[in-house]
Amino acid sequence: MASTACFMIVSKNDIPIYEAEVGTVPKKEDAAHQHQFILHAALDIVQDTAWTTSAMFLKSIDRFNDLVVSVYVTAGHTRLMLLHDSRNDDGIKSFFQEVHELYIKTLLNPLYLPGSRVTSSHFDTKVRALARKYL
């Protein structure tokens, strides 16, 4: 598992309905903050980059110091974005489509309205349970 990872989804209206710190490192406040100053300031590269190809997986977009955002943008335009230190894109890869099945599940729930926040803690264990296997 990469050592500092941050993962978020990202409405296409650029709203974040989804956040975890899945690194092994332990977390500070103000890393968190700027996990998510990366992850925003990141958003306009995602954006630009998007409409340039048909490619889902953006694989590293932007970086900052020894971290790399790397990006899978679902058909939809939500943006499901990871902040990771590691080199291991066949597993950031691997990750992100199962995240994305695992996000078109949540959106076929009659219960869950598109757009809002995703706040299920079943969600979110297997979120983190797939940033072990794969990150």
Second form
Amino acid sequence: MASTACFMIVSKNDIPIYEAEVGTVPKKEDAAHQHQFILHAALDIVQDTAWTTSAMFLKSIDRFNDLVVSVYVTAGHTRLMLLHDSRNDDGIKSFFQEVHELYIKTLLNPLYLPGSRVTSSHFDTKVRALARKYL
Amino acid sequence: MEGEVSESCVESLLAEIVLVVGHQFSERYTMDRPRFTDNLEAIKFICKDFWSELFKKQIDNLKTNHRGTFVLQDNRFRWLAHMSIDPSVQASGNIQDPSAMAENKSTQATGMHLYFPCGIIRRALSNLGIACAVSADISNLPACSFVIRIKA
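If the structure you just shared is the form predicted on its own, then what does the corresponding form predicted in complex with its partner chain look like?
Entire complex below, previous chain first.
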């Protein structure tokens, strides 16, 4: 059961600090660019929606063809954005919560400057494992 | 010779640490709770959860003028509770005799210890989306009050 999914973490100052293609579909170069474009375009909508609710998980806020953008916003306005074609809301919510915990662990690293790119391969491996598990 | 550290030096040294620590605290302690809808909610979070995580107690008194200024009063500020300070110190004494000057220096030194908590509060609030300035008032230790002025 192949699924496309592109995951991105955008910091408070609108700087992407982590990007990954976590779907099970084999990678196609132009599709990857398109996914990024769709996620970046959804940022404005996230801004508006984030202030209307106090929940962290804003379900699906935007669509493009058959791909859906779901977003999870932390209190510090770090946005975890996922572009996917599946409809598994609970799985996506759990995925976001686990990645949130991972992100906080990264933040607690004193050598990590908040707002800079996350370059740890360990973080990358874990995110991909979580994606396989929940998506 | 006493190793004098000037105030501006202290501020710049602490600025980097405060940036990271404030950010970490705000993300960590807001993890399990829903996000904040307005300024008052965020300040109340600072008074209760944030303060109890850092200082093991909640704020004793919160005052506001409803126009962007909040005064948080802590009657026994833990980080300064064991600092010895001459009880007869007047905050605005004249500097003519050397004994008064020594007392002003100790007040100044105590004041420098407050840069860190003020900075953390400011960074945590700015991470939650509220730009503000935080200052501390230690006219009667161990009670300490923090004044938060939200920039409109």
